Amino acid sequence: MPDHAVEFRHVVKRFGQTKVVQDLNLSVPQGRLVTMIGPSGCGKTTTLKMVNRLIDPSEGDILVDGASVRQQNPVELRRNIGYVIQHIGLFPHMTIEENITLVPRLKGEKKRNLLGKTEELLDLVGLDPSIYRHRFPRELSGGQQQRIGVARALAADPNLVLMDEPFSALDPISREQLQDELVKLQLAVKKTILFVTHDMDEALKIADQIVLMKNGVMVQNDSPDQLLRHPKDEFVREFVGEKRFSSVGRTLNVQDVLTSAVTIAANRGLAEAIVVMRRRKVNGLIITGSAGEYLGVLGVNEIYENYGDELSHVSDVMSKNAPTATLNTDLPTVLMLLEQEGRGYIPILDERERLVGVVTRASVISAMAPPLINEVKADEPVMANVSGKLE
């Protein structure tokens, strides 16, 4: 088998006088999941459709497993390439089993092999064969139908699978689940997958290699990490997200990664502390005095061990020995303290021992790549006012 599953050699596609794809030269190694991404009209879907000759190139050639697609019968070519599209395209009058086994049946595969293949593929995409095999597409959710679309694409055991924005019509939860499943599936089946998307976060999540296009031209072809670290030009920087990894290449300090903290006054009770932690969805509180001075920290363990004493205040059970840092502490030291402490945050104090905020794992990640990471609150104390008046 050739080293490359797909090769584009000086491929050009014109519609009228417009060049939709311009002199594309690209090699896709065997077993890679390659995403093609770019703004609307950049030529990514046209490029994908030229691989299985839904569209023929105007110039140049495309090789699949070393053989030119121009020299192959389009119908036979398509039967040997898996294809998954945004709107799935399941046949509504066929059962799930009939949909999955359509191509193997067209290729003359024996019926006794089809039942086992259906069960194997349904298991592979996370659907119970005993429940779903005899159902019809209308009885499935959008996410389940898309899983069937993936199973059908794999049914003829193709070396190459084309996926044209397959998850974009799904709700965000289903979409993220299927992205996770695709990554796991690729590890299991080791197919070559060409995946078209308009979503950079999706591309970064699933891809081994990203091809970024603009106006029919391949602007950059790189691994996700290299694309983030070394965008080729301003277009790439803007498309990836100009603030992604904005701090890479310079030294972060504590001020860069500082975030706010949930505080509670020293005279509050343990039941009040639980309410604050539950309402603010944090696993720790910082105790401060009337002038904002730092007194200690309070976590689940301290509350659990002392909750039976109704006369206890948070100041009675707080930990006074938790590590702290200042704005002048170097960040590697703070990160080391984070790992050693285990609470998930380090209080940051000024020169008068007053609390100015905290550093958390999430705040460090957010400072490195703000658009990539949703703000995480579960282990981040958030600021209440220092008088102890609960919000």
Ligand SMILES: Nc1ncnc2c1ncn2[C@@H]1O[C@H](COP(=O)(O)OP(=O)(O)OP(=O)(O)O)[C@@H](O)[C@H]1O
Second form
Amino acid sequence: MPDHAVEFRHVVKRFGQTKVVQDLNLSVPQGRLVTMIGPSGCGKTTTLKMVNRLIDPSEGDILVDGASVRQQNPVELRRNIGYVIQHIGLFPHMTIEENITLVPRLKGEKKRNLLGKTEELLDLVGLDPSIYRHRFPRELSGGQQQRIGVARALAADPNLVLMDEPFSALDPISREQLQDELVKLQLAVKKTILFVTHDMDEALKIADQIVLMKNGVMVQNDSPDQLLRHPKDEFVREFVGEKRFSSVGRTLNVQDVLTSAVTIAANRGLAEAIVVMRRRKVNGLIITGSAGEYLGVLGVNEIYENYGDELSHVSDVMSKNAPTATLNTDLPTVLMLLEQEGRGYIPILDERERLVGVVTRASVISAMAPPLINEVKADEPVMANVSGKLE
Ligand SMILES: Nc1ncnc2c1ncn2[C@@H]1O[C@H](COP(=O)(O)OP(=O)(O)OP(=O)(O)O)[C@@H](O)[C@H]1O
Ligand SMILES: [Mg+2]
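Structure of the form predicted in complex with the named molecule, please, following the form predicted alone?
Complete assembly follows, chain above in first position.
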């Protein structure tokens, strides 16, 4: 298989006199998640649709796994490329199972395989197959329907998945959850994903590579860390800067406080770590692996000492020996650890060493005075499901 799942070669798209995509040259490496981001109308959707031939280029060529899309039958091509859009458009009269297995059925896959496939895919997107497989789309929430959309896009086991603002119609909490799941899923199934968004926070959270577009022109194509460190011009600076921080004030509810620990994936860079810490207003991050397993912690010291090394990942500089506890550790012990440990938080792991949350001084206080929990500020990484067990 060629190194690149998608290659745009001098691609131009004109609608009438207007060039909406101008001489696009872009390679999407196999197995990576590339986000395309830019203001409304800059040509993101058009670019995506040229890959599966919902739109044909005016000039240039696009290769998918090394073969020109021009030479391929559009219907066949689309069956081999996953596609997820904002309002997913499940078929209302089909069950979830029928929706998910539609393309494999069209491709003539055996009934036996399909049975296991539904189960596997629902598991993958975090929905219990025994509950959801026989339901109809209207019996699912918006976020659950988007998950089905992701499952459906993966059903024919495509090498490539195109996603056009798949989460943008969702509330902030479902959105963050789905972003987390997509990152995990990407690590697990190694698909190549071309993901369109106009939310820089989303791009920074999930992307291996970010392509910034403006008026149909690719302005910068870099890793998130490089984009943050070296924005090419004022436009990029503004886009990664002010736009990104505008979402800081979003309101979090108790549920959000209950479940969100401030974590970062092992392969992220240090500039990214700083942005996450600033955004979440915490002085430490917890590094987790692809299965949610705890790996270590990262504080200001580790970042400060290693920041000059642009190639280092958070997992290279994290501390692996910080104290941790489990849900069964008694509170005095956790408090003692908290006192001894200068970082201000103790990661809590389950019996399989996966991170379930953190205990901070603030979370302990709110557990001792439960009615005040609504007063806990969103910037405190409180895990109430942990603190709730501390009485
Ligand atoms: N079928 C069409 N005919 C004429 N112009 C079109 C057509 N489709 C898109 N355009 C124009 O092409 C430009 C790019 O559109 P596109 O949908 O690719 O933008 P986008 O980056 O996806 O924007 P958004 O963030 O709003 O989804 C826009 O100016 C749009 O008006
Ligand atoms: Mg669009």
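Under this definition, the rigid core comprises the largest set of C-alpha atoms superposing within 1.5 Å between the forms. Quantities reported herein were computed from a predicted structural model and do not represent experimental measurements. Positions refer to the first chain, counted from 1.
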>> Once you overlay the rigid core, does the Cα of Ser290 travel 2 Å or further between the two forms?
In response: yes
>> Does Arg70 move appreciably between the two forms, meaning a CA displacement of 2 Å or more on the superposed rigid core?
In response: no
